[in-house]
Amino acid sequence: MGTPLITLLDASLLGRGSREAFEDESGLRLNFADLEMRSNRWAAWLRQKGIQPGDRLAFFLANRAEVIDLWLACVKSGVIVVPVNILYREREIHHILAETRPAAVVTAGKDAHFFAGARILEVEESAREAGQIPVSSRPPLPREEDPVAALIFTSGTTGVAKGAVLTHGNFAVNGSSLVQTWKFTENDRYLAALPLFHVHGLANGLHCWLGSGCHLRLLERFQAARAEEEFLRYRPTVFFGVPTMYVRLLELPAEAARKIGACLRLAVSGSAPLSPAIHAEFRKKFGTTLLERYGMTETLMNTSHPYDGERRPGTVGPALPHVRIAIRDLQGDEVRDGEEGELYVKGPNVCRGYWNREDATRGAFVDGWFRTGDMGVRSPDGYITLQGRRSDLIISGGFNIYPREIEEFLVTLPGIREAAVVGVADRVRGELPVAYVVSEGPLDENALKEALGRSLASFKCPRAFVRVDHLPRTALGKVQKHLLPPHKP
């Protein structure tokens, strides 16, 4: 049984009412009442469209205050969110449009486009029509025991993008478990940088927010250029970021460095490896040492450094008291401490499946484990260190990319006939992806990139094409990645 995800939110929207709560780069500065007020006018609006509890609402919105009104008033109507990541295009959009036929999308005009067969209820107009809406009072809670809050699309270990299903639940024991751990108060100042919709963003940021009551500054992303004048001005006690943020930050001036940090007590790391390097001089610089934690889309958050003990580089520190990971080896036996094996995460944080895909669903779960494909080592005091993938997943400054994705739309181009696609280590995003390609006659650099940026999100365009005579295989065909040439750039 999952507690209601609302009862959460509500010490702040109910209980602070009049505290300041909100602001964002418009100046827009909104107090709890206000958020609850919205949110109960854009529940009201979802009733006025026919959107009813258990359908699915898309969005496809940079961040702006209306992803939190919709986010609230789906959670308080029980109408399930489908977030789409900003830079994903035609081929994404449909596989997802596909998977979670949702009864509307809602996005800015100009991106309207994306979604041609789509009901689109564009964000402006929307705004204004529930604006209007004389309305102030809750729509029903749903009456579910515990109700699905999202399906967020993540390619699991497979390659295929797939809908882990949120509930209601999951997302109440992360954020109240992680307001705890982390010791958040209403004195905090979160400075928001992380897309909403992802998990980091969305299930982390919005309900350590809610959960505790603090104040949030809403950046519609992350711009190294405006770093330094967003922390001095805002002075944020916290900050959620991807590794590549931080390597960022690096580069600001050493006096700025040292104000920003005085102010920041928590500084979180996570969706991707941080490296023990830029561990070290960010506490060199900031005077803050950062705090590790490790997460996925299907479980949510599964451990973090402690608050107060050691944060130690290259760990993701112990499991979070919610949650139990075993680590076992190829036969799904537990190892020892101190042995390599693949993490399995248990626990009321872990999503109860794939959206209509039961087939993935089981091969995910053994015994009510999830497996991860995460490999990983555990201490003797509990901290685990990350080891690598079972799968050859590229992490790209926080976001993932799966190399069959881009090699199988890469043999669709014209000339191409065989491509296999690798991470190449990259100070700053951690990992860029590299394409090996046999073709038929020269590579057409340009073409490719036009080909590839029209259906498939920047990130996960190969930043180099390595035109190789024949791939290396195994007897039985399957590419040998690691005797591919050194890419050389």
Ligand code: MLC
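Since we've got the form predicted in complex with this ligand here, give me the form predicted on its own too.
What follows is just the one chain, with no partners and no other molecules.
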């Protein structure tokens, strides 16, 4: 199994007890010994509430210290965490509750009405109760060799979300690998703005922090209006973000960007595609080269730009040391470098499968390899270029069209802020691409088609352009194409 998760966490919880560890927007400050004691009390509180190893505990919480307390308490107790996206509402929440049947849900009182019929533990009251428990020792560690740590539901960009079964070992190998690959030290300062219900903020952010012993400032959420103040006050050396965050940071004044970039040794972008244009603009304005990586809920991190090597725009770097990647055609045969295919992943980072979904689990694994559903190309030196989801592939007149290629070109054109391309049925060609565009003004379709025609093959030119006010996205910035309005010719 490799390093147990608690061993990774104990490097700081037990090994750096007196070192300052945490602050948040409320003014709360904690050292690592405080985190150890708080989470021990929460673990005892869980036992008082009758929540046992193997039980599921859901939380529906914005970023706050208690999310970290709960995560550590559950890791120590063998309780399985079910983080719920705080943007979800009744239908999505009911689906997750029906799938996982948690012993309880920890949430703010104002949100309890979303969980009708569930056992609600209100977070403020729970924190007071846990804080009064006179406990100084940990609960006995679970005896299972590699217990399940969390059921994290896929973002459901194409339909019903499924719960990925992630173990302590999955999180441990991911965290320790990233600490080494991205050269974290206890001298780093990590500004944490990603939601902790998602693997980007939880598996990457929290575990890089605890694995390295650096300092963390937790924000409830990223706010563009406060970004300049937050960065210049805290002076982080590390920031993890999604592309939309970096687009908003590019709006900062040049002098502020220069000062932020002078401190920022590592800015990681993930969870959604980053255009090469944004990559270049950020480097020019901040003096810092964004590091892109590629992961999934089901596999945690798979690839990363090297820390010291080339951070090649448009790619997500080579495979991480513990990960094997194969690129295969529709028949399941490996293709040569430079040829497109579906990415298959194998390694200790890959989940056990989907919770209570044996059919989905069987369909996701082939001879021990996890089918990602992502299409890509590998260069001779190992860098992976993603081309989009297998399910997004448009086949028009026998030609393969990857929407991402068209989308990335469209956002380079004047006045185009965002773009999403989907396939619509066509009697003659099977499918045709249609572009949904967020623009600063009215669309000039002829000008768009002329620009596309100069740079891309004619069969890739969208049949129509639909102007929309915004693209529907998940909390981590992925476009939910199935929620776009239907195109009417």
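Positions refer to the first chain, counted from 1. Just so we're clear, the structure is a prediction, and the values are computed from it rather than from any experiment.
The two rigid parts rotate relative to each other between these two forms, and of F365, V434, L28, S391 only S391 lies at the hinge.
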